[in-house]
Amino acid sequence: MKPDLELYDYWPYENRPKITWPGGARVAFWVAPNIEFYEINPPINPKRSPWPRPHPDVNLYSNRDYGNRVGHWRMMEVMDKYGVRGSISLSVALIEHHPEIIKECVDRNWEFFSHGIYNTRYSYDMDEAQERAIMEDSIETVMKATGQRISGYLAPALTHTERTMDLLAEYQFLYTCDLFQDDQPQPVKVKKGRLISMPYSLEINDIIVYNSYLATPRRYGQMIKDQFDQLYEEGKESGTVMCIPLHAYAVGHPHRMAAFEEALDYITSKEGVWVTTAREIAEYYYENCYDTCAADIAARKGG
C-alpha cells in the first residue's frame, strides 16, 4: 500500500527559493472559466452518476445550459472591463456544440486547456488507450479550432487514473490543475519529462462556495478578497499564485455578478499583481524557477 499519492514531495513553505514574478509582482493572478458541456444521457460509469435524479434530469441540465446561453457572456463582459484574460478549462466537445463561445474567447486571446471531452465522461476505469485518446483528441481538436497547442489539463470532473500525470508529461503538457497541495507551482513526479502543478483552488471555486458552503454572493466576494490579501502579503517574500475557478452557470447569474466584479476591481487595482494566464505562469516558471526549486526539493530529501 502506498503511503501517499507519490506525485510530489513534501516541501515546507518556509525557506524555499524565492520566486520573483515579472516586474517584481507579488502575486501571479489568473482566472479559470470552466466552459463545459454536460450530456443529458451519457454512457453509464458504474462508479459515478452524472445526474442526481433519474433520466432525464431536466432541471439540472437546463441549469447547466444557462451558463453557455447567458452566464458566459455576462462573465466575459466583466472580465473584459478589468483586462483579465481567461484560461479556459474546456470540455473539448463544446467546440462542436457552441463554436460561437470559442470564437469570442479566441478573439480575446484567451488561453484554452483541456478539461476532457465531456464533463460527464469520467476517467474511472479507463484503460491507457482511452486516456491517451482523450489527450490526443484534446490537443488536435483545440489546435484545429483555435490555433493553440494546449498546455494544461484538468481531468474531467476531477477524475483520474494512476497513469494520468505520466501521460501528461509524455504528451508535453506543461501543467496540471488537478493537485491542490500548494500556493506556488511545484514539480510533479513523473516517469519521464517534466510537469508542474499549477495552483488552482477548490476553496474559492464558485461551485464549491455556492453549492457546498452555501455562501451568499457578498460572502463569496469577500472570500476572494481575503484569499488575495493573504497571498499578496506572503508574496512580499516570495511570489504566490492565485486562481479563481469559475462556472458560468454559477457566477453568471445576475444577482452574483456584482460581487465578482467588485473582487476583480479590488485585485486588479493593486500594484504588484501580474494579471496573466496559466500558460504564461508555467512558461515563466520553467524558464526561471523550475531547476532551482527541483534542486531544493532534492537537497531536502538528501538526494
Second form
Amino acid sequence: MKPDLELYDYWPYENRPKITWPGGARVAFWVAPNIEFYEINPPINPKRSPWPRPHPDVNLYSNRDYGNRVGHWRMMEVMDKYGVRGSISLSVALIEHHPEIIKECVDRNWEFFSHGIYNTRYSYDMDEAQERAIMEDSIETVMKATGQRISGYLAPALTHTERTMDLLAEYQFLYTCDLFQDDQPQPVKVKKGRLISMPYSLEINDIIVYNSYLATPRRYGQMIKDQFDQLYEEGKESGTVMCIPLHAYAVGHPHRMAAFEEALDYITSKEGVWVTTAREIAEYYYENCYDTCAADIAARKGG
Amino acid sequence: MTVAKEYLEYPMRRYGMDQDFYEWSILFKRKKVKWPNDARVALWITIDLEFFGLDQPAKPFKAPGGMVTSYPDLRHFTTRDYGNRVGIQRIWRVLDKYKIKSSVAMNSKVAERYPYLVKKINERGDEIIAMGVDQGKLHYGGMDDAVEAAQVAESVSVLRKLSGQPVTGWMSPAKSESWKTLKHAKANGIEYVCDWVADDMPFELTAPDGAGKLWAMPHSSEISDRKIIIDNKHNEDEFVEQIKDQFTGLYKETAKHGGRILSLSLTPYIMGLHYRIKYLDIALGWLMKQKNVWPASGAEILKAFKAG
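Rather than the form predicted on its own that you just supplied, could I have the structure of the form predicted in complex with the partner chain?
Every chain and every other molecule in the complex is listed next, the one we just looked at coming first.
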C-alpha cells in the first residue's frame, strides 16, 4: 500500500484560470442516474461481501430491483419534464437483463458510461488482465447496444486498484467520476495519455443522503438547492460543475419524487446554467480548459 | 491475493432476471388495475406482533428489534413486550376511529402466549398473516431444509388452529428467506408473501422445485415506522409528511396507470408509544379525508387485484 497514489497535484481553489462554460454559463449541471444490476448470488470477493445477509438476501435484492421495475420510470419522467438528459452510470450487464431501459435512454440521447459489469462485482484484488477485461467488456457491450463509445468510468461500487486510472487513460476514456477532490474538473496524472476527474458527488448522491445521512426527502431537496446556490455564486469567478448522482431504487419512491422535482425545477429555471452531460463537459474542457489548467497547475507547484 | 477466474464469469447474464423467482416486468407497462367502488388507492396497513425471546440466537444475524445486551436483556425484552400489551391497543383505537381494518403479521409464538390478541383480532375482523414462529427462528440461505419445513408448518398451522382464519399470507421474520422458503410457504397453502419489495403492486412469484405460484404483496420497507422513525431517526411530523407525500405521489399516477397501493407498516412498540400515537391519528385522519381511498386487508387487495 502507498500513502497517496499521486493521481493529481494540489491545486488551491483560488485564482485558477477562469472557466466559462458554453453560452457564458457559470455552472455545468449534469444528472447521473446509476442504472444498476445487483446479482442475487454473486461470487464472493475477498475484500467485500455483496449482501449483509446470507444469500439470497431477498429483501435487499428486491429493494435494489425496485429501481429498475418502478423507480427508473418515475425518475425519467421528471427528467424529461425539465429537459435534463441523463449521463448513465451503467452496470453494463443491464444491457442484457433490461434492454427496454437501455432503449428508452438511447431514444432520449442520454449518455452511457461504465459502472462495471455488475454492482455486485468489485475491483478489489483484480489483476491487470481482469481489470482490463471489465473495461473492454464495457466498451464493446455499450458500443454494440447503443452505438456510443463510452467516455467515462465510475468503478463498480467505487472499488479500485492502483492501476485503474492508468488503464482508463490507455483505453481513451475522457473522464473518471471516482475522484472527489474538487468542484471543477482537473487533469489526472496518468502514465500515458490524458484523463480528467469529473466532479460527481458523494454528498448530494441520493444513496448517501438517504442511507448515510438519513435525510428526509424535503431535506434532500433543500440540500440540492443549497449546493446549487453555492456553486452558482462561485461560478461567477470560474465555472463550476454540479452533478446529482441518483439511484432509482432510492429517489424513485413516490414519497421522494416531489422534493427531487422541485430541486430540478429550481436549477433549470436559472440563467447561466449549462444543463448537459458529463461527456459534453469533458469534451468542452479538453478543447478549452485542459491546457491552461494543466499549465497553471504545473506553474503553481501546489501554491 | 487475486480474485478467482469465476469472478469474471457471468452465468446468469441474460435477458430478464438473474433468478427464477419472478419475471422482469415494468410497473408502468402493465394493464390498469381497478379497485372496488372506483377507489384509486388501496390503503394496506400491516401491524407486526412479534415475540423476541431472551435467548434469541444471533445467527446468522439478529432480527431488527432483537436483543442487544448480554443475557438477560430485560430492557429490550420488556420494551418489545410493551407493544403487545399497550402499544397495540393505542393503534387499534386509532384504527377504530377511522373504521380501518388491518393485516396483522404475527409470530405463532405470540398467538400461543397471548390468546387475547387472537380473540381481539378476530372480533375486529382483521386478517392474520403468518410471520414465522418467533423473531429468533429466522429463515435464511443455507439453513437445513427439514428445519425450515417444520418452522413454516408450525407457524401456519398454529395460527390457523388458534384463529380459525384461513391465513393465506406469509411474512418471514425480518423479511428474510432461504432459497426454499417459497416452496414451504406454498406447500402450506400460502397465497402471498411480504418479503419482496421490488414493486408497488403485487407480482407473481414462482416457488422453487416446481412447487407452484404465489404472489408478492408490496409490504413496504420504506413507509414504515421502523424505517422512518427508528432507522432514519426522523421525527413524528416527518413521518406524517412522508405518508402524505407517498399518497400524493401514488394518487397522481392513478389516473393514467390505475389503482395503486399505499402500504403502511406499523410496529406497536414503535408507533404505539404515548408520545407518538397522536401522529398516527393525524396521518390516518388526513388519509381518510382524501378521495377514493380503500382501506383493506392484504387478502382483500390481492383478490381485487387478481379480479382485475
